Amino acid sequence: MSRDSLKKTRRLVVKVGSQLTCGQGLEVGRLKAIAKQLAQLRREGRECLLVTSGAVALGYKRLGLAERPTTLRLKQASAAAGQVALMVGWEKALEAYGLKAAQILLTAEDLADRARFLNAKNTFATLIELGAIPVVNENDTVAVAELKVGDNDTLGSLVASLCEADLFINLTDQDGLFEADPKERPEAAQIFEIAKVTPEILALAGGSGPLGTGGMFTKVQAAGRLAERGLPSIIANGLTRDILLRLLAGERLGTYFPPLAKRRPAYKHWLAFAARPKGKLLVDAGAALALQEKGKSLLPGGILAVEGLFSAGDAVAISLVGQEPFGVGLVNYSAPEVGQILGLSSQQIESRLGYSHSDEIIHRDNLVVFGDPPKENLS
């Protein structure tokens, strides 16, 4: 999929980073510049959604704190104070060009729970149908550390998938990804297109900036995840004049990530990146091979141990002993039940438990293996 095909984009999600929204307080001029472009895109018949950062960065200054807070309670207080100013800023900027803003605050739990995820999807669809611009941020005022999405690059990619967008544009204060840190090596060349996000590509990305919680690493990581989903994305400089209009005209700006040829269906993308595992299953090498290479379901015979407390239908991680998880899936049995039948054949489940919900602990249709090219057809 070439850049030229972006001219056909019907629905796009634009994420605006903290460095753009509140570099020196609320950057009203920058918000209006983006709003003006969104208005033009709307006149062209395109549907637009915004994901915005900046609530904490704005809020701590409004509360009189000397520096960005590090404790959870002060971050939440700052988010509460800053979100008001941030949303009013976007509302005024959009209103100046005849657009209606609609605030949506999400937590990781909203995205991890399948029913709430689908409800959010319906809300987005209704707002778009009514002609509003959804303005999305993480609900930092209530999200505790273990329930946070963590950064708005990830949030933006999840919103793009949830809304079935045609394109995700991640605006920052940098031109894109470079072969080296341009601040340290001014001669470093920009990378204009990345066919696939590999560990080597991720290694080129640095840490987070002074105002944000992400950084180039999370931006590239989010782009890689969307490519697996089959969605193109661009990391570009939001300070560049008419950046959105120029990108959708096919101009060679920013770093472009085309979609992979083999796509991960929407449901499995949710399972891989939005569902929150409530436990872990440790498997033997034979089971890992069957899952990773042969696309099989997880049977009780390949399970060595159970970690955590989960119920049937919950998401759980899958790993070899002493290694990072290589997959995630929805279990057909609770943790106590799996503990009783691990190592057995599927035919022995009923004799051990007195009943059998399924021959599989995790069916392949409810299983995602990381880093493995998806084999499913889009349907």
Ligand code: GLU
Second form
Amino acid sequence: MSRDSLKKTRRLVVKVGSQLTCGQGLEVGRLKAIAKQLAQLRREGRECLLVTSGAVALGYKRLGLAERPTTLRLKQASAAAGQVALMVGWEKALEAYGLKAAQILLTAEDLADRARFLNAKNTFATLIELGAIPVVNENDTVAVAELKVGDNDTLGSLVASLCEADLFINLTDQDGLFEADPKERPEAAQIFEIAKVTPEILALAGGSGPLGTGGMFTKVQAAGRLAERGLPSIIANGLTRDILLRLLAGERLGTYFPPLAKRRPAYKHWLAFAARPKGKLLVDAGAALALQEKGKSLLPGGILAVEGLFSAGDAVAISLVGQEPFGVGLVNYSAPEVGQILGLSSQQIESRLGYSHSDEIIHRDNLVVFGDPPKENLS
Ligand code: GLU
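If the one shown is the form predicted on its own, what is the structure of the form predicted in complex with glutamic acid (GLU)?
Every component of the complex follows; first up is the chain already shown.
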């Protein structure tokens, strides 16, 4: 998918990083510049959502703390104080261009729970229908470490997926990704397009270069996940004049991540990245091959061991022994049940348990394998 096709974008999610929203204080001029562009995009008939950072960065100063806090307690307090300033900023900036802001604060739990996720999706749909601009941030004040999405790059990509956006634009204070640190190597070239986020690209993004500063790792990771789901993203500089309008006119700015596949169902993206696995199934090489290459369901025969305590219907990770998970699925049996039937054939489930709700431990409709999208999905 070429950049030219971005002209047709109907719904877009724009994430604005703390580097942009917050300098010495709230960067009113920058917010207004973005609001002005959103108003123009709306006039062109496009639907826009914002994901904004800056609550912690603005809040700690308002609370008189000398530096950005590192403890959860102070971060939560800062976010509470800063979110008000951030939203007042967006409210005023959007209002100046005739747009209405509508705040949505989300936690990882809201996204992990299917019912709450769908509720959020409905609220987004209603706000868009009513012509408001949803302005999203993580609900930092209530999210404790293990329940956090953690960063707004990931949150932004989940929102883009949830609301079925056609494009995710991640605005930061850098032009995009470079082949090396331009501070050390001024001749380093900007990368205008990343066809696929490979482990090498992620390593580059997480390294010490410019790609490593300003949280490039999570930006690239989020873009890679959306590409797998079939959604394009761009990392671009929010300080560049009319950046959003120019990107949507197909101009070659920022770093573009074209979609890798035709659009995958939102449900599968939710399963892969928003649902929180409650346990893990360790499988043998034959089962891994059947799931990864052949699009099959997971049967009890291929399971070697079960970890964690989960109920039927929960999300669980799937991996080979000693390796990182290669997929996630919703199980048809609880952990104790899987413990009793692993290694058996599906026909033996009933004689072992006294009942059988299904032949599969995880049906392929409820299963996502990470990495390359299924071959038949390639456009
Ligand atoms: N939610 C955090 C804030 O508003 C920002 C997280 C991030 O920058 O990724 O301060």
